[in-house]
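Next up: a single chain in structure tokens, the form predicted on its own.
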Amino acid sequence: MSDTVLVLNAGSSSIKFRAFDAVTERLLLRGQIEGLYTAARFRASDAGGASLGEHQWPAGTPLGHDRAIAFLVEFLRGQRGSQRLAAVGHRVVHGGLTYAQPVRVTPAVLAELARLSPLAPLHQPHNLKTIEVVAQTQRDLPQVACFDTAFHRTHSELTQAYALPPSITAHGVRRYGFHGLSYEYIAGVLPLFDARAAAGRTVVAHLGNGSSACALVGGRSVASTMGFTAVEGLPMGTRSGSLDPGVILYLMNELKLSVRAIEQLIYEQSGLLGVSGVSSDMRALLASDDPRARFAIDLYVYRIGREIGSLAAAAQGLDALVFTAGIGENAVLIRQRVCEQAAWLGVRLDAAANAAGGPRISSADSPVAVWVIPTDEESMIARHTRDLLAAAGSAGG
């Protein structure tokens, strides 16, 4: 009997899952349950994309994370055959100052992570809820938390600092950076594409519904656009990105918005959705003739260009630019426009290669190599989970 590692990535209304062979790291199946509190839908497929099952619950019948996990466990039990579920790995957005590596979840760890929820209100509570549900139904099953902040713990003290008094920063108010599992994966596979970039100075643009960029030097994170929370930096699907703090004060003092209303505004009602009034989905914006949609795209591209320049300064130069995540991997026009903005840094685009999706989309004479590399946070989590359990087994033996 061989072992399986299940990877769960829980959001507020969805749970994405993948199952991997614990030894070979081979993907066995994938899927998601979405619409948890409205009209829940389940679908799963094997590694080749063939359907393994679909299910839909009646509209107005909230499923919730607990029932969703119970359904998923039963489904997996029917799929595993000779596979034994050995562990569950979870994406947890915030690890704070304490966790720079994946960790086996215990009640004490869970309590510590819960205290970080105000720093990632859209993600952390749902990440932890899924861990709690699994613990209740599968008490002896090892669970491992893998953190989006951990990869950025290599940042210098200067890079992490805000210009605030120690009485404030002592509470952990500093730049953490996020999307670390994605950047860690890209750093790990980059030598397979470009040895010079892997050893040198690379900016990775993780462009999706959540968007950020990160500067790597020798494969280590040295700066990131995201900071104290995952709302800082680039405009995103529904998040505003960086704002002058005076805007928040104005919203409170002059427009009389409550803290909750401001939180909803900057996390859920801004970004591409807020600017365009059309959609948070880049595909819909690119297909739209609405001038507001075009302006939202213009703003998004402009801000990416500014941040690439900032990150190149932090890395003291630029050898390569990597696009990844949903928009970065699929939006030809966005890559083209970002590269055109970065021409001053030495980026020269090969239009045909870009249209074909790469992987290399820069011209042969470009001083800066440009790549399209699909990210795989789930396989990173599976690897961490397997390695942590193997280390624990060796220590116990």
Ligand code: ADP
Contents of the next structure:
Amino acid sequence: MSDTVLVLNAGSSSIKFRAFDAVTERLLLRGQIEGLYTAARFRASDAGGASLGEHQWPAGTPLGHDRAIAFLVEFLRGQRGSQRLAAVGHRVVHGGLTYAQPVRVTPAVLAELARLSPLAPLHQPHNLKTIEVVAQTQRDLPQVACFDTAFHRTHSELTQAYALPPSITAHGVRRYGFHGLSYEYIAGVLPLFDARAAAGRTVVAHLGNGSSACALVGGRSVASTMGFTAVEGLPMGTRSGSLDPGVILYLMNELKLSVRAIEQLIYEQSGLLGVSGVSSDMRALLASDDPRARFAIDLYVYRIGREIGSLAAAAQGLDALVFTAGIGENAVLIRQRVCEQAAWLGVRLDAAANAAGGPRISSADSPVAVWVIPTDEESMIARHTRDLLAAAGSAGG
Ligand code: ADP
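To test you: the structure above is the form predicted on its own. What is the structure of the form predicted together with the ligand?
Below: every chain and molecule of the assembly, starting with the one above.
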């Protein structure tokens, strides 16, 4: 009998899952339940993409996290054959100052993570709810929390600081950085692509629905565009990215927007969607000839260019630029335009290599190497889960 590690990535309206062989790390199946609390739909496929099952819940019978997990556990039981579910690894957005490493979840850990919910109110409660539901139904199953913040715990005091008085920063108001599991994965595989960059200074641009960038020096994170929350930095699918804090005050005082309305504005109604009025999806914007869609792309590229300069300053130079996530891995035009913005740093693109998708897309004489490297946060979580439990002597593999 072999062991399986289940990886869960729970959001407010969806739960994405993957199952890996605990020993070989081979992907066994993947899928998601989306439309929680509205019109839920389940899909699962094997590693090759062949469908393993689909299910749609009738409208008017909203599905919550608890019933979604129960459905998933039952589905996995039917799929497993001789495999034993050995552990569940969770993506948890916030590990605060305490967690620089993944941790096995206990009731005490869960209580501590719940105290961080106000720092990530749109994500953390759903991550924790999923852990709770699994614990209720599978009491003895080991669960491991892997944090989006953990990889950035190497940041210096200076990098983490906002210029605020201690009476405020004492509440944990500091820069944390997110997308850490993606950056950790890229830092782990970068030596296979580029030994010089892995030992030197690299900016990784994680460009997906959520977008951020991170400076690595010798494989360690030294700076990130995201700070206290995952809304700082680059414009994203629906998030605004950095704003002058004065904008928020103006929205409150002059436009009389409520806190909830401002939250919705900056998390759900801004970014590519808000600027274009067309879509949050880069494919739709690239296909559109609406001038507002073009402006949204222009602004996205411009802001990425500025942040690459800022991160190169934090790293004190640039040996390589890496593109990853949905847009970074697939959008040839966005990569081309970002590289044009970064030409002053010594970035020279090889247009044919870029069109072909890389992995190396810089010209042979480019002082800065440019790479396209697919990220894999879920396999990072599976590895952490397996390693942590193996170290504790409680998992197979
Ligand atoms: P998430 O942050 O939800 O994990 P992804 O990393 O999957 O998001 O990225 C989603 C984004 O990637 C969307 O804006 C989507 O349009 C974009 N994307 C995916 N494939 C392509 C493509 N072929 N060309 C341009 N953009 C793409």
